[in-house]
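Okay, so here's just one chain, in C-alpha cells, the form predicted alone.
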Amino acid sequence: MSQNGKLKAGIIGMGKMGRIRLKETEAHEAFEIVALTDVNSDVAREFPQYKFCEDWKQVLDQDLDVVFVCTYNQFIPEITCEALGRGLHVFSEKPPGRTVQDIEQMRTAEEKAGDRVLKFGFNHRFHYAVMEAKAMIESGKYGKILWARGTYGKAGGNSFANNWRSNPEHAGGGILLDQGIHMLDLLLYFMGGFSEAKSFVENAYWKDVPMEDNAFALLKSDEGQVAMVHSSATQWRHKFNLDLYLEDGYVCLNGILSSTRSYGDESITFARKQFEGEATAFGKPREETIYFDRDDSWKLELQDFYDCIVGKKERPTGSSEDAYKVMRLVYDIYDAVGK
C-alpha cells in the first residue's frame, strides 16, 4: 500500500475496458494508479499523469498491490499467473483466456498464491435488474425455476471480420465466448449448473470468419430444468432478454444499460401465474415492471474486488470458480455440435 493507505494499482491494456477500469479506480478512494501500458504506445499521450510502461512485465515490476488485466484473451493466463506469482491481487476481464485449460492454469496459480484475490469481470451480475431478479427468485415467492430463455445479440458491424475478436489466435472463440458468455454466466447464477447440452454453432453471415457469428443451445440440468440460449452477431438490432419461468410465476429481464444505451431501457417484469377462475383474462396475468436508469455495475464490481482484498468478503462475485464453470459450459456447447 502507498503511504496514504491506498492500494497501488497497474492497468495492462488501455482499450475500452482498460479505460473503464481506470475511470472507476480514479473515482474510488481506496485505489491509486501507479502505471499503465498498452500495445499502442501513442496511448501514453492521453494519460501523461501516469507512468506508461513499454510492456506488461514492466508494469508488474512496479511497486503494486493489484493489477487489472484488460488485454486480448490470449495474454490473460500468462499475465494473471505471473501477477499472482508476484503476490498481487488480480482483476481480469472476461473471458478467462481462450480455453478451459487457461482457466485451470490460472486457478492453480491462485491456489499457490494463498490469500491473493483473483476476480473476473462478469459485470452483468451487478446490474440492478439482475440483482432484483436474483432477490425475487431467492425469496421463493414464485417457487423454483422450471425453464429459462436467453437472447443476447448485437449487430456485428463493418469491422466484425477484421476485429481482434474474430482472430482465433487472439480470441479463441466467436460471439458465444465473447458476448454470450455473459448470458451463460447469468443462467449459472440463477439456475446453478447444467449437465447436458445440444447446440448449433454457425457462421450464418460472415462465412469467411473462422469463428461463429451465431450459437444456439439447449441446456438441461440434473433436476430437469431447461434453458434455451441464442448468442448472435447478426441480431441487427441490439437485444438483451432473459426470461425465467417458475412454478408460480415469471421474472423477465429486458434490455441492459450500456454506454451507448443501444440495448434499450433496463427493466424487470414479473407476475404470478393466474389460471381459470383466478382471473378474468386467463393467460394474461397482472404484471409489474420496474425500470432502472443507472448502470453502477462497474463501480459495484470494483467495490466487490476491494471488499475481498481487505477481508470484508470471503469470495468475489466472478471468482475463478465462477469463471471455470462458465468456461466449461461454453465448451460444452462447442463440443455438443453435431451430437
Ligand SMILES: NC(=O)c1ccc[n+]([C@@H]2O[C@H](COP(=O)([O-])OP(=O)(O)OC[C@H]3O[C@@H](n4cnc5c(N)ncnc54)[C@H](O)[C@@H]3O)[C@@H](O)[C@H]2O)c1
The other form holds:
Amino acid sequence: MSQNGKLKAGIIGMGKMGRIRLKETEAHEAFEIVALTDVNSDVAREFPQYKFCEDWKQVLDQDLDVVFVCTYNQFIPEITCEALGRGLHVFSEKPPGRTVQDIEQMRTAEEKAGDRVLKFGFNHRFHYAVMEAKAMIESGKYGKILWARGTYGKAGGNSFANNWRSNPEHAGGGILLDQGIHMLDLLLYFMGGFSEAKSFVENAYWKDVPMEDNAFALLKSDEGQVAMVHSSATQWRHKFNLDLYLEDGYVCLNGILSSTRSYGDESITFARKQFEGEATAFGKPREETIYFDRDDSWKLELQDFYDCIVGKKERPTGSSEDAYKVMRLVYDIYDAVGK
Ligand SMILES: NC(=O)c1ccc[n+]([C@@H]2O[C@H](COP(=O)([O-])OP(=O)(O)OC[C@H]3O[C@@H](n4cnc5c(N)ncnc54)[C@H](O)[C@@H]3O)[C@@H](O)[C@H]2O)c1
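Could you present the same protein in the form predicted together with the ligand, rather than the form predicted alone shown above?
What follows is the whole complex; the chain from before opens it.
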C-alpha cells in the first residue's frame, strides 16, 4: 500500500478492457495506478503519466498490491498464477483462460496464496436489470424457475478472421467462450447448475476460422429445469435476451447497455401468470417494464473487488469457483456435440 493508504495497481494489456479498468481504477479513490504494459509499445506514448513496463513480468516486479490482467485469454493463467505467487490480489478478465485446466491451475495458485483475492470480470452480474431479476427471483414471489431461454449474439465484422479472437492459440475457443460465457454465467447465477447438455457448435459462416461462430445448447438441471442458449457471432443485429419462466410468472431481460448501445436499451419485463379472465386476458398478462439508463457494472465490480480486499465481503462475485463452474459448462457444451 502506498503512503497515502491507496492500493498500488498495475494493468497488463491496454486494449479495450485494460482501458476500461484504467478509467474505473483512476476514478476509485482507494486505488493508485503504478504501472502499465502492452505488447504494443505505442501505448506508452498515450499514457505518459504512468510507468510503462517492457513486459508483464516487469509490471509484477514493481511494488504493487493488485494487478489487472487484460491480455488475450492465452496469457491469463500464467500471469494470474505468477501474480498470486507474489502475493498480489488479482482481477482478471473472463474467460478464465482457455481450458478447464487453466482455471484449475489458477485455483491451486489462489489456495496457496492464502487471503489474496482472485476475481474474474463477469460484469454482467452487475448490470441493473440482472440485479433486479436476481432480487425478484430470490424473493420467491413467482416460485421456482421452470425454464430459461437466452440469446447473446454479436456481428463478427470484416476483421473477424484476423482478430486474436479467431486464433485458437490466443483465444482457445470461439464465440461461446468469448461472449456466450456471460450468458452461461447468468444461467448458473439464476439456476444453480446443469447436469446434462446437448449441443450444436457450428461454423455457420466463417468456415476457415478454426473455432465456432455459433453455438446452440440445451441444458438440464437435476431438478428438471431446462435452459436453451444461443451464442452467435453472426447475429448481424446485436441481441441480448434472457427469458426466465417460473411457476407463477416470468422475468425477461431485454437488451444490455454497452459502450456502443448496439444491444438496445436495457430493460426487465415481469408479470404474474394470469389464469383468470381467459376470454380477454389469457396469454396477455398485465406486465411491467423497467428501463435502465446507466451501466455501472464496471464500477460496481471494481468496488466488489475492493470490498473483498479490505475484508468487507468474503468472496467476490466472479470468484474462481464461479469461473470454474462456467468453464466446466462451456466445455460440457463443446463435448456434447454429436452425442
Ligand atoms: N468483461 C467483459 O465483458 C469483457 C469484454 C471484452 C473483452 N473481455 C476480455 O478481456 C481480455 C482482453 O480483451 P479486449 O477486448 O480488451 O482485447 P483487445 O484486443 O482490445 O486488447 C487486448 C490487449 O492485450 C495486449 N496483450 C496481449 N497479450 C499481451 C501480453 N502478453 N502482455 C501485454 N499485453 C498483451 C494486446 O496488445 C492488446 O492491446 C480478453 O480476455 C477478453 O475475453 C472481457
